[in-house]
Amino acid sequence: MEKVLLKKDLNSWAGKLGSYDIYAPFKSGDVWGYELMENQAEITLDYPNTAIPPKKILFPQREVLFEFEATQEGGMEIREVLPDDTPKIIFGVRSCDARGLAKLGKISQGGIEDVYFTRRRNQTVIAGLACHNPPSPYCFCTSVGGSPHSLEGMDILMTDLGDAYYLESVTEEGVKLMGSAEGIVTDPDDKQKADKEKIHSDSEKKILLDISDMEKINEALSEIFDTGLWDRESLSCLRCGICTFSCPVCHCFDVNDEIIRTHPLKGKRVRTWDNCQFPDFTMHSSGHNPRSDKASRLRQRVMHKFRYFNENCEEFLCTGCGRCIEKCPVGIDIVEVLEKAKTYEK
C-alpha cells in the first residue's frame, strides 16, 4: 500500500491511535531522543538523530525480570514480570535504526528466546523515515548492507517530499495502521512518485564515508588478532562506554538482585545495560580478567562487529549510523579502524 499524507495531518492520524503507545523524536535541551509522547500534537519528524537509538524502547536500560520474597514456609516466592501488553508505535525511526532493530530481533531469536525484547517488538510498529541527507557527517550504512531508505526492519516507510510525506507499507501491520488514516491520506501521483524515487537515489549519493573493499574485511581481521594495531588504536580510550550505549545493535547487559528488605528477604531481579568496553565487564569470579587492557576489548568490539556475528549469521553487526564515531569524545573512528586493519603489516 502506497499513500501520501500531509504533514499538517500527521498528528491528525496520531490523534487515531489511541489504542497505542505513541513514541517519536523529541527534543530535551540539546538532546534529541525517543519519548513516550502525552501530547500527540507535538510530534515533528524534523530532527537529525537521537543520542540514543530506538533499542532503549524494546530492550530498556534498565528492567525487572521477576521479584522474589522469602515465604514463611521458609521457601521462595517468585513473581516474573513480563513487558505489558500495550500495543506501541515509534514515528521517525532512520533505516538505520529499524535495521539495528531487525538484528537485534534475530539475536534474541539465537538460542534461549529473549522473551522481554520479542514480546516487545511483537507488539511494537516501526514507521520509519528515509533520509534525504545523511543526520551525520559519520554515517556510513551503505558500506555495510544498508542505504538512507532501506526497508529491513520496518512496517512502514515514510519519505518527506516536502509538505507531505509519501508512505508505504513493509508489512501486515504497516497496512493495518496505514488504514487507519483513511480520510487524511491520498494515493500518490505520477509526480509524488518520480520525487520520492529520486530523493531515494540522490540520497545514497550523499553519505560520506565509505569503506572500501568490506569483502576483504573479515580475512584482515583474522590477520591481525595479535598485533600492535589495537594497541595503538585504544591508547586514547577514556573507556567511557558511549560508543556502546549508542549503537543500535549492542546489547550487552548486567543482571543483578535489588535486595529491598533481608528479613524476610525481598527483592528483584534487574537486568542492565553494560559495556565490553567496560575493565570489569569480563572479570571472572576468580580475579581472572581475560580482557584486562584496553587493547583487547576494542579488539574484541571489532572483531565481534565485523568478523565474529558475519561469520556466524553472514551480515556485520553495525548498521552504520555512526553515532560511535560522532559521539567517541577523543575521536575514535571505527571506519578508521577498519581501514587500517585492512592494510596493517605484521
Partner chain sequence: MVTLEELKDNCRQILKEGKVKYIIGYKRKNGQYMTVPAFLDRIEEVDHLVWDPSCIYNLVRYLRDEKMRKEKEKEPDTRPVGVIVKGCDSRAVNILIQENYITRDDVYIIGVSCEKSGIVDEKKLTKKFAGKDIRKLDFAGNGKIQVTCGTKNSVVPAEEILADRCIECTIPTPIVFDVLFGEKTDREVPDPFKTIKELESFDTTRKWEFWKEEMDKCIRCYACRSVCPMCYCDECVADSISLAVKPDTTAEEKAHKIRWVEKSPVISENFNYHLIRAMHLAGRCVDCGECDRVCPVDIPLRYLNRKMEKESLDHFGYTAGMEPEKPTLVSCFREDDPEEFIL
The other form holds:
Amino acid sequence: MEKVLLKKDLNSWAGKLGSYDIYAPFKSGDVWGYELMENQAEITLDYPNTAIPPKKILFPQREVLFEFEATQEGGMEIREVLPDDTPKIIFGVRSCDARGLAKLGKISQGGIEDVYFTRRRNQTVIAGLACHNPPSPYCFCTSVGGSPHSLEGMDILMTDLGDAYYLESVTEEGVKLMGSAEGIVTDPDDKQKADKEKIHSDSEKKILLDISDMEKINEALSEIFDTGLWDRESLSCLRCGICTFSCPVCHCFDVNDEIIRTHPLKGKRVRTWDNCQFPDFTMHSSGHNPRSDKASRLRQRVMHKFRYFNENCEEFLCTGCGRCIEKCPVGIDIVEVLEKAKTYEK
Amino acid sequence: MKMEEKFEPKIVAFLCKWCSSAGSDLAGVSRLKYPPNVVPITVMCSGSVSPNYIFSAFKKGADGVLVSGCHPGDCHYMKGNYYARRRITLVKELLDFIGIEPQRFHMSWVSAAEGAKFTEIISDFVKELEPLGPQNKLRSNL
Amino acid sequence: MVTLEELKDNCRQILKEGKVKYIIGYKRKNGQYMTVPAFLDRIEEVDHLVWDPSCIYNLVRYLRDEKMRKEKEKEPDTRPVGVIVKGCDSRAVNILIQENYITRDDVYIIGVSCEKSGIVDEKKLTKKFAGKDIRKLDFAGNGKIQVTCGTKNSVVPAEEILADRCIECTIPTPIVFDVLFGEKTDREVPDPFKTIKELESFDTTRKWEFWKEEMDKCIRCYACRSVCPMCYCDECVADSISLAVKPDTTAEEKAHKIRWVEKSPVISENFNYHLIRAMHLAGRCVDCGECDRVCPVDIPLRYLNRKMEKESLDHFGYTAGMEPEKPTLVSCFREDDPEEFIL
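Having looked at the form predicted on its own, could you now put up the form predicted together with the partner chain?
What follows is the entire complex, opening with the chain shown before.
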C-alpha cells in the first residue's frame, strides 16, 4: 500500500493511535534519543539520528527475567516476569537501525528463542524514515548491504517529500497501521512517486564512506588473526563501552541477581547490556581472562561483526550507521580498521 | 477511624568501637531514654567509614546517616578521626551539592563518657528528619 | 608560542638517542582538522606530530596502559615513555608520581604551554562555524585562535570556542616537565568556580531535579572512568568482578557478597557510581575535563569533580597535582581542619 500523508497531519494520525505506546525521536540538550511520547504534538521526524539506537526499546539495557523469594519452608519461589504486551509504534527509525532490529530478530530466533525480544518485537510496528542526507559523515550503510531507504526490518517506510510523507507499507502490520490513517492520507500521484524515487536514488549517492571489496573481507580477516595490526589499532582504545552500547546490533548481555532483601532472600534476576570492550567481559571465575588485552578485545569486535557472523548467517553484523566512529572518544574508526585489514601485509 | 501513620525516620549510625559505640552503651546502661529510630553499626574507627558505606546506607533506605567518632586527640588509633573529618567534610558537601537535604547527614564526636550527648544527638536528629519525610532520592529503585 | 618544528626536533632527538621507548602525542585524524592520540616509536612518524587547539586528549591516561603492558612482560624495556602534556595533564602526571603509581623516571615529560589559550570544545566550534568546511585550527597568540574554513582564515577570541575547563583554567603551563615549549604564563580568571557557585545557589529541590535528570541519562558505558588518568584502579567498585562464582556457589552466598553498584542503569545505581567516582577523585581531579567531553549522553560530569576541587581548596587549601612530594589530600590532615559541621 502506498499513501501520502501531509506533514501537518502526522500529529493527528498519531492522535488516532491511542492504544499504542508511541516512541519517537526527542531532543534533550544536544542529544537525540527515542522517548515514549506522552504528547503527540511533540512528535517530530526532523532529526539526524539518535545517539542510542532504537534497540533499547526492544532490548532494554535492563530486563528483569524473573523474581525470586525464599519461602518459609526453605524453598525458593520463582515468578516469571514477561514484558508488558502494550503495542508499540516506533516512529522515525532510520534504515540502518531497522536493519539492525531485523538482525537482532534473527539472532533472537537462533538456538534458544529470546522470548523477551520476540514478544516485544511482535507487539511493535516500525514506521521508519528514509534518509535524504546521511545523518552522519560516517554513514556507510551502502557498503554493508544496506541503503538509506532499505525496507529490511521496517513495517512502514516514510519518505520526506518536503511538505508531506510518502508512506509505503512493507508488512501486514504496516498495512494495518496505515489503515488507521484512513481519511487523512491520499493516494500518491505520479509526481510524488517520481519525487520519492529521486530522493531515494539521490540519497545513496550522498553516502561519503565506501568500503570496497567487502566480499573479500572475510578472507582478509581470517588471515590477520594473529598479527600486530590489532595491537597497533587498539593502542588508543580506552576500553569504554560507547561503541557497542551505541551499536544497533551489538547484543551481548550479562545476567546478574539483584538482591532486594537478604533475610529472607528476595531479589530479581536481571539481564543488562554487556560489552566486549570491558576488561571483565569473558572473565572466568578463576580470574583468567582469555581476552586479556585491548588488542584482542578490538579484534573480537571486528571479527564478530565481519567474520564470525558472516560465516554463520552470511551477512555482516553491522549496518553502517557510523555511530561507533562518530562517538568514539579517541577516534577509532572501524572503516579504517577494515581498510587496513584488507591491505595488511604480515 | 484510621489514624494517619506517623513517619518514623530510620537512622543508620556508624559508631566507632572505642568512643561513640561505648557512649551509646553508656546511654543504655544509664537507662537514658532516646528514640528507637537508630540502627547502630559499630566500626573499628570513624576513619574506616568509607563514603561507600554512607551512599550504600542511603541506597538501602536510610532516612539519615550519622558518623560518630572520638573527639580529636582521643582516637584509639591516634589520628583516624582526623582523616574521617576531612573525608566527611567532602561527602557532606557532595551530598548537599546533588540536592540531598543537609539535615540527613551528620557527623559527631561522642566519647565513651558522653551517653547523654549521644541521646541528645539522636533525639535532635530524629526531630530534624521528621518534617523531611522519607528519603527516596538515593533509595534503590531496582 | 610553541613552535611545532622545535617540538618535533626535540622528539626526533630523543627517539634517535634512544632516550625514550616511544612518544605519546597527537596526530591528525584521517583527513580531518581534529586530532587523535598518536604513539610514535619511529623517527619518521614524528613528521605527523601536531600541536594546535584540537589536541583535546589528556594523554597521561595512556601511562596506565604502559604500566600494565610492562607488568606483563618478562624483560620489560625500562626506558621512559615520552608524553606530551598540557598544564592540566602535567598535574595528572604529578599525582601518579605522588601516589607511587609510576616513578618520575618512568616518564619523559614534554610540556607544552597553552598560554592564554587552550583547546577547543568541538561542539562550540561546529556550532559557531556551522555549515563551514573547517580545515585547520591554530593558536594565533594573545588569547586568539585561528580557524581555517576552506581557504578563508578567521581569527576568533579563544573564549568563544574554548572548552569550558580551559576557560576556567588558571594553570595553563605544565608544572612538571623535562622540556618545556611555549611560555610560562599565568592566567587571570575572574572566578574559576563561577558555574559551581551558580549550581550551589539552587535550592535543594532544584539541585536534585537537575542531577536526577542528568543521572537518568547515564548508560553506564564507563567512558568517564576509562578516559580518566586518575581512574587506574585494577578493579573498580562498580565492577565487582572479585566475586568468584563456582558451580556450588549458592544464591545466598551470592546475595551476601557486597556489590556496591549494580550494573543496571537505574537512577539509584547511576548516582551511586558517580558519587563514588566523585569522592575517589576528590583532591585528585586535575579538571582535564575528559570525562565531560567523552560522555555520549552529555552528562556534565565535570561539575561533580569541580565541586570537590572547590571544596578541597576552600576547606584545606589543597590543589591537586602541585606538589608530588607531599601527601595527598585525604591521606593527611591538619589538626585545625574545619569542623564547624560536627555535632
